[in-house]
Amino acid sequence: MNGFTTKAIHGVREPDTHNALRPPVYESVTFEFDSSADLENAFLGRKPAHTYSRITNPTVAEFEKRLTYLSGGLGTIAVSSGMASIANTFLSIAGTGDNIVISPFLFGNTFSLLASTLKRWGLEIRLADFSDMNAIEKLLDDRTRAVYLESITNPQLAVYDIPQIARIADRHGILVILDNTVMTPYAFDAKAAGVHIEVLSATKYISGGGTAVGGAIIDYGTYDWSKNPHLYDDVKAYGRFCFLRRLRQEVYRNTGACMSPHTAYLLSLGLETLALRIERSFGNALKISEYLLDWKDVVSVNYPGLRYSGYRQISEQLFDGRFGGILTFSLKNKEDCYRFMDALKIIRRATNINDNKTLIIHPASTIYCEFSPEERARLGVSDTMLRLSAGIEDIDDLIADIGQALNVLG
């Protein structure tokens, strides 16, 4: 099997007593063992077994196996949300006095986690212009634990030369972590680009339809963990599985960021139609972007697939001619943004990405509402910006809805 969707549907098969085409949902907290010795061996990790669903669960394990298979990873750990995937990863690889190099163009909650929450625990955040390779390299030192970036930044929609950034980090023996939520393993092969760890909000494209909140951490097995002092001893015992083992047996277990079995079941279903939904969503986003260019009330349109975009060339190289399902555009003022949003009849005013439905928000007053005007300016979020996440509706209906709402402004 070579095709993504074929592998998503047929690639992971576990024996089932009743030969059901869909495995059952194991909504059980705990699991019984034949003997006390078996129970002890399971807790000590000597015998593969499910002991408690906060640590492992058969339904969650199946979702993890599917995602590992589709991404070509060494292993996957599914967690309760996309933010949990990011937090658990950093808690596993860094400590007080360490630093992480990031772009200021990050999802708002991610930036807050790093610059506020983890900062209070002694983690230093170093900001770099990720379009300037020298600027990144100058910030790397022996306390740098990772370079962290997004495949397409949300909502700034910047696209950086990920393979080049990975090569610079690799020269210094530094881990590369990529949030690949907006492209997913279907639209971007992070491993081939030199990424070591991929984090995902499975709530978005993998879920489809906004049915479940979840996240995932994929370890590609390509990093030399002996270069990280926090995992040095684990390398001796567990080799290249040491990061996954640290997550499963300590950080993930102790923080309680587990995914529910029902969520895992829904996300496994979402994987089966992921490629189909992405192609429709991405195609709709490009057509909407091009349509908006012709309106006088639209001050600017930002989408990596537009011909004039400074990110089109690198996007074509990285994503095989795909440009994502998110676009932003600016109107004359905040009042026009609100009038436009309120006039929409099909497109929904809600925050998420790829909810099957097309969604729109005003980022400055929603996901960036806690940031000061100066901080929002630094993060590239203005009061005149709208973010639209293209769904999978018929494009003619979406275009008509946008047109009638823009006519309200005229």
Ligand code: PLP
Given for the second form:
Amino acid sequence: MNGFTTKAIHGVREPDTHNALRPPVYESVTFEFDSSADLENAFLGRKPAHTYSRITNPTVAEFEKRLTYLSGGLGTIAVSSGMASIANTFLSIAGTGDNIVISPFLFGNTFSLLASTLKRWGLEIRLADFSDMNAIEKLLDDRTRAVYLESITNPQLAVYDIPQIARIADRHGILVILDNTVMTPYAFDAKAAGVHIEVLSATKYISGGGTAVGGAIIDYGTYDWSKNPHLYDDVKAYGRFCFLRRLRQEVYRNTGACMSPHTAYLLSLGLETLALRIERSFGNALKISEYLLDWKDVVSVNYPGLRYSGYRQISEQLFDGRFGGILTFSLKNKEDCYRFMDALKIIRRATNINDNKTLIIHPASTIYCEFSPEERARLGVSDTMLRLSAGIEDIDDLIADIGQALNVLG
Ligand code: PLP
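Give me the form predicted in complex with this ligand now, not the form predicted on its own.
Zooming out: every chain and molecule, the one shown earlier first.
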């Protein structure tokens, strides 16, 4: 079994009493044991068993197994959202006085988590231009717990040389965490690129239909955890499983960021069609970007797949000729952006990405409305920019919708 979709459909088989081809959804909070001794053994971890659904649940475990199998990881922990995957990871590996090295081009809530929430607990963020390897290396020291990046940054759509960044971090024994939400394990093999931990918002492509909020943390089993003082003692007891164990038995358990069984069911279903949906959405994004170039009211188009994009070459190398499903473009002013958006008939005005439906948003007045104009400028979010996330509709319908809405401006 080699193909992603075959593996997604047939790779993990859970036995079922009725031979149901679709495993049941275990909507149960708790699980009964035959004896007190069995219960004690389960709590002590001597006998693997589900005890309470905030910690493990059979339906959620099935989703975790599928992601582990598809990504070639050591293990996966499914969580309640993409943000929960990011927060739980930082909480497991860092503490007061430590620092995390990031690019200023980062998903807004991740930036806010680091720059506001975790800063109050004494975690420092260090900003570098991730296209400048020396700038990154200069910031690393013995309190750096991770270099954190995104496969394609949202919404700037910057693509960095992830393998080279990973090599630099590796030289210093530093963990590399990648938010692979917009590419997923199907379109980017993060493990092969030297990433140690992958975090995902499964809300996006994995769900597809925009049916459920969820996230996942995948440990590739490639980091030497003895280099992190917070996990040093755990390495002796649990070896390469120490990070997963730290999450399951402490941080994930104690923060209560668990995935619901119903969400796990929907997301497992989503994994089966992930590859098909990604190919279609990425193809639509490229065609829409090229179409927009011909319009006089469109001031600029930003998509890594466009010939003139500074990120085209690196995207080709990293993502095997794929460039993602998101593009941004600028109109002459904010009023034109609103008029264009309001004239759309098929494309929906909503804040999400990688839905089956094509979605559009004006980031400056919505996702980034809490940021100051200076912060927005630093994050590359201008007042004239629109972000479009390509869905899987028929391209001719999308192009016709965009064309008629642009005509309203003329
Ligand atoms: N990472 C990226 C790149 C995102 O775009 C988002 C949400 O838009 C998240 C993480 C957070 O995901 P969630 O909404 O599932 O918490």
